[in-house]
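The chain that follows stands alone, in the form predicted on its own, written as structure tokens.
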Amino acid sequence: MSENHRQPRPAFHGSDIEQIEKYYGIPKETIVKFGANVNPLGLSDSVRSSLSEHLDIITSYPDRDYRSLRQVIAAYCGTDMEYVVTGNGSTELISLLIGQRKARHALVIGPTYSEYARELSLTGGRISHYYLDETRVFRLDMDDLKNTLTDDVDFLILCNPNNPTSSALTLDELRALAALCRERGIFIMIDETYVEFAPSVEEISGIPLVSEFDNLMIIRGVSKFFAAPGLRLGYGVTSNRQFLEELKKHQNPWSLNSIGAFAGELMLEDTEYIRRTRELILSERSRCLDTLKSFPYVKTYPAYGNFILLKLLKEGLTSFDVFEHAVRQGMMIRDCSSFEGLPGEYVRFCIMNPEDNTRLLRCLGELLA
């Protein structure tokens, strides 16, 4: 057994670039961040230009109701402005939503983002997990879920497309789920952080259900698709007016700063950037999957997000081995061993620029082909 395997393995997440720099002695500027799931195009040039010309906007408070931004969000999503609430990143809205629901028994569909369970743990209610089945390529079994939804479950959380599996429910499946949950008095939170990367957004987004069902809220943000995690702009959509008012009542005033509100409008109306992003991600995701399918020691799954989950099939090869092999070549992927409900050896990487993707595929091929 190698020295690396005898020592405790460090656990790195998608944003832990400084820790990786320190541990491996590799300058962080030289590392390609395949673990962060952020649009490789970076900030839109037109948004950058407009922001630089309007920095004086910080001398004034933003509109407390963010009406202009909410109108743009509503137009972008195809919903009613009165259903939209903005926040300091999707994280704030997730926290507010979970805090205000005060669920007696929450069910989280996983394996998924650990922040949901962390926030739920602060409310004092019971938390259960329903783990997607790998043999079903991580697609939800609705009949099996029905049997899992015990009478005391009053809150359901899912990420669509899901992180880290990149699987997704269709709109029809979401509608059936929303109807089932309405019958049983269950409120649903759908995290659509990655929905804009899907081959067809209309096929999997739950936004059209908002006017149909008042027992759900959809959460989105600009961190991943618009490459702006530092902007901290998130938004939620729900037709449950009473709940929306309660949520706003507990939200700090001006939780989103003037630059965030201004930039959000620019981003959501930047149709050229949106087109270029989708063109890049859709073509490169297909190319990467096609290449990986030829590797004998890896299993791939249908991918709806801007990332691909791989199951390692080579005996004795661990996810940490693959992670370290890549990071020593200046590419940081995600070792998925920290995801609960994902038994086996898995790694995840997001779609970057074509030349970087080619380099990663070559690197992975050294171990898996």
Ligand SMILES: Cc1ncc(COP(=O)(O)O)c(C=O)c1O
Contents of the next structure:
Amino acid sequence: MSENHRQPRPAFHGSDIEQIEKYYGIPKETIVKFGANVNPLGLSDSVRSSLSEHLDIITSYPDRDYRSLRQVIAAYCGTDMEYVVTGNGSTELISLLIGQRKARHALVIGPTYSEYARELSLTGGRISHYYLDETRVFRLDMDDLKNTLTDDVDFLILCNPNNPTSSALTLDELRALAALCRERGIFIMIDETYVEFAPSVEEISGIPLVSEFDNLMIIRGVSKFFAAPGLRLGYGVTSNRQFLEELKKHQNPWSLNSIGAFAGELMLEDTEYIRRTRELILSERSRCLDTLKSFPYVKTYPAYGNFILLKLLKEGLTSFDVFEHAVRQGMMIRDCSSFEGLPGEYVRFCIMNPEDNTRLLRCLGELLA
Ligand SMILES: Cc1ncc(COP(=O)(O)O)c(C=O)c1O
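Give me the form predicted in complex with this ligand now, not the form predicted on its own.
Following is the full complex, with the preceding chain placed first.
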């Protein structure tokens, strides 16, 4: 019996490394995590040594207002610290934001990260999806979206760059969208978890819009770019004071621990680490895309995140076949079959160190070149 017929196909998410270890019997330490979208440089050396010298920080409560951290975040993003709220990963802020909007009718631009729909489903409002068109390489068609933003839509959610397509809207497009949404009384949540990996952050980040528009909130975090998903540090930026106060009222005090607050400042000020990360991701992303473009059985798309989406074009070859082929060689990529609104066979992988990327390209080439 071929692999394809083994039922049911297990569904693994990008960070399900323990399940992979158990299912395939491969020690998790030996698996390269191409599915987690985390910076392969790991924790910066200076953050690591400073953290180990300041462990006693856990004997104190963090500042309830996180003033020092919010100042650093504001300087890092180029915004006002009064617009900034910190949280327990971007996940907490996404949850609070969606919970507090209490949208009548939310529109989610997809295919995208499934947490938005999960959180929305808890609020009881109506949820619609607007799916990006694959034939337009997942670029948003603004005129078409305008027609979809019907009168009763009061909340729009988008991820920029988007997971899993790695596509992005430009600042100009975001500005036009924010203006249209303001006219129609629609609040926008922009998840910028992957924005610092973009070829040009200035070209796509919506941060400059925060002071211009009070109908939007931007969410970011340190999990991916600063390789610290265990720290659970996220932040939100909005100039809507009233909404910010409402959101904070529903947040537990000290939701970010003192280690997170301390390490966050160090990370965002570590310009050398930021430079090295961008240098690595930008050059490796181009190299991977160039190689993949020469494979006859894949289609690639312009990538703004630290990950690349691939459409498989080989008759009978499924995303799960490619996932298994890679995992058996100790490389975990993301089988995208669980993403709503992505019909067809797709896999996603993130940029790791050059030797690992070369190994993955070779492995993919065995099936797709
Ligand atoms: C688009 C997106 N937003 C948010 C998150 C969660 O990030 P955090 O670790 O900051 O909660 C993820 C994690 O995969 C993600 O892909």
